[in-house]
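For reference, the chain that follows is the form predicted alone, supplied as structure tokens.
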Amino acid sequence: MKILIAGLGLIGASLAKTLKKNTSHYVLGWNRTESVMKKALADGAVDEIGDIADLIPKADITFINFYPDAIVPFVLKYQDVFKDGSIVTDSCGIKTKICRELEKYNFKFTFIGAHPMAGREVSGYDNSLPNLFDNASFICTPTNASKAKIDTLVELANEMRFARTVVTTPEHHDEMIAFTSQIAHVLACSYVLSPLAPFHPGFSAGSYRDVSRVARINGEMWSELFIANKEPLIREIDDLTSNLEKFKKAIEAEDSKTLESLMAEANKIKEEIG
């Protein structure tokens, strides 16, 4: 197949490099910045570059790797250019807003939302990796796609050697991502906003590194993700705040039994779920 990677930043270029490493598919590449496209071609990350309007009709599968608010406008702009019968997908970390908007249209191609679940605290083509998705999940969130098209995308993910594939609804995806990813970024950012954070050297070890790591964050992109998924994320923030209040009240009251009970419960859950 011919597979187009539109957007050659961290995720898009890593997808391209993974395709080149693990499959025999022909990889088309496009990026808004021409120098990035040329570098990807020179590196062997893609087989062909060019104008987006020329590349799109060639692709059997198109991966769109943009910020959340840019995906729907891009699909609608080029809806008459995508190859008939092809699959158009994305790599965005939220799905409901995108999938439910695009399911309204009767395209000649099939849109299937997707989320290759991996990332780094750095961005851009130069930080992309051919092994970024090792041990990662590939999540598909189809709405009105046929089983054959879903199977094609899942099979491609398997070829790329994702560790697991998951097919679910956009809503369930976003609910789970609010818990497994977004709330962790909110917590990390809140944590390092402490006035004591600048003085951590000499006093910090693994706990500081573990909790603060994902505070290295692209604020422009993640603000779009947070707002697009606001209802599930607010529920997670409310749950977290409630649990923090339980600890706060127990500490204020010097209630060791309640503290021990809270930590025992948390430890038990962590032991059970990993």
Given for the second form:
There are 2 protein chains.
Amino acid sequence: MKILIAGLGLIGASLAKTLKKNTSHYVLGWNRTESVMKKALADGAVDEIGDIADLIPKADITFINFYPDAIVPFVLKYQDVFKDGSIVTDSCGIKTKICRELEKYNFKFTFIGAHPMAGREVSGYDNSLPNLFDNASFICTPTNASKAKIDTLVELANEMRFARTVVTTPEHHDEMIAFTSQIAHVLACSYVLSPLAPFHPGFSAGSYRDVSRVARINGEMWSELFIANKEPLIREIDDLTSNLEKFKKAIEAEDSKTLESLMAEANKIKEEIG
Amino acid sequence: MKILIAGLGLIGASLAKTLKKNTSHYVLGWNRTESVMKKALADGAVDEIGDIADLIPKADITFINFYPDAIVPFVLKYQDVFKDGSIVTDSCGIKTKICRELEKYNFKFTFIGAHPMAGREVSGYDNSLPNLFDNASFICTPTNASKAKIDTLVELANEMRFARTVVTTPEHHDEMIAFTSQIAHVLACSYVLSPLAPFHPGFSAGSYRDVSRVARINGEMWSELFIANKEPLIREIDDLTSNLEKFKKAIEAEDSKTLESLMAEANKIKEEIG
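Given the form predicted alone above, produce the structure of the same protein in the form predicted together with another copy of the chain.
Okay, now the whole complex, with that chain kicking things off.
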């Protein structure tokens, strides 16, 4: 197959490098900044570059790797250019808003939202890696796709050697991601915004390091992701705040029994589920 | 010097192994469960074991490695047994309650509270390591100690090859630890107590793993630590909750400008301070 990677930032370029490393598909690459796609070609991360309007009709599968708000406009702009019967997918971290909007159209191609779940605290082509997805889930959230098209995309993810593939609804994806990823970023940022953060050197160890790691964040992109996933994320913030309140009340009351039982429950979840 | 390690759990036994590895001091070891101290002797983690009342008067420095609430009673119980002019210290994670209580007494030895800042998600002698403190701070919080005694303890920490030593007040230690360690544990537990936690496999990656890591916790010990450091910890919970509230309001209002500025600030702290 010919696979187009549109957007050669951290995720797009890592997808391209993974395709080149683990499959024999032909990889078309495009990036808004021309120097980046030239570099990708020189590096062997892609097999061919060119104008987006020339590349799109050649692709059997197109991965769109843009900020969330740019995906629907891109698909609509090129809706008559994508190859008939091809698959168009994306790699962004929220799915409902995108998939439920695009399912309204009768395209001659199939759109299947996807989320290759990996990231780094650094971004851009130069930080992309051919093994970024080695332990990652490939989640896809088809709405009106045929079984054959879903199978094609999942099979590709398996060929690329994702650790696992998950097919689910956009809504379930977004609810889970609000918990596993978005709230983790919100709380890491909320944590380091404490007035004491600047004074931590000498007083911090592994727990500070780990809990604060994802506060190194691209605010522009995550702001789009948070707003696009407003309801599930606010539910998670409310749950977290209510659990913090339980700890606070128990500490204020010096109620060690309640504290121990809250921690026993948390410890059990980590031991049993991870 | 003869150095007594009272309590051979994760921290005590790691201190003993570090002393044996990096210094030539003679290490006395004691543990409530006799089989543990016999094992430590057999392993070469300590040079001598015996009855606590026989070991204490031999020691130039005694490290007490118990749960927080057991430290003051132990010092008072053996106050007439510690060697004249010796140093008695501890390794627990809160300092004000212990140091401000013990400074009321006129001992013939010097008590200097300390906190060798390292830990693991697992506990007990069998998980102790000779390199647990390789990248760790040794914090001590003298109140009424002479400069010579403080220097002796700090010099020992340097000999043991702690990454750095910090001398500060018990109050400053406890305020910083409420931020760098205690609230990190409270929020990791509060996080995994979300109703969605059991369903995370397949939907989680590095951010879930890191933010939730320290939810694997010894609730009995941390309950004592939290209650002993009530005021600073509640201030941190309040700060965190108020920052979470800022995120929530901005997400509800779809106010990307405020979200981006909150994250830019958090990102700046991580980039500049770590």
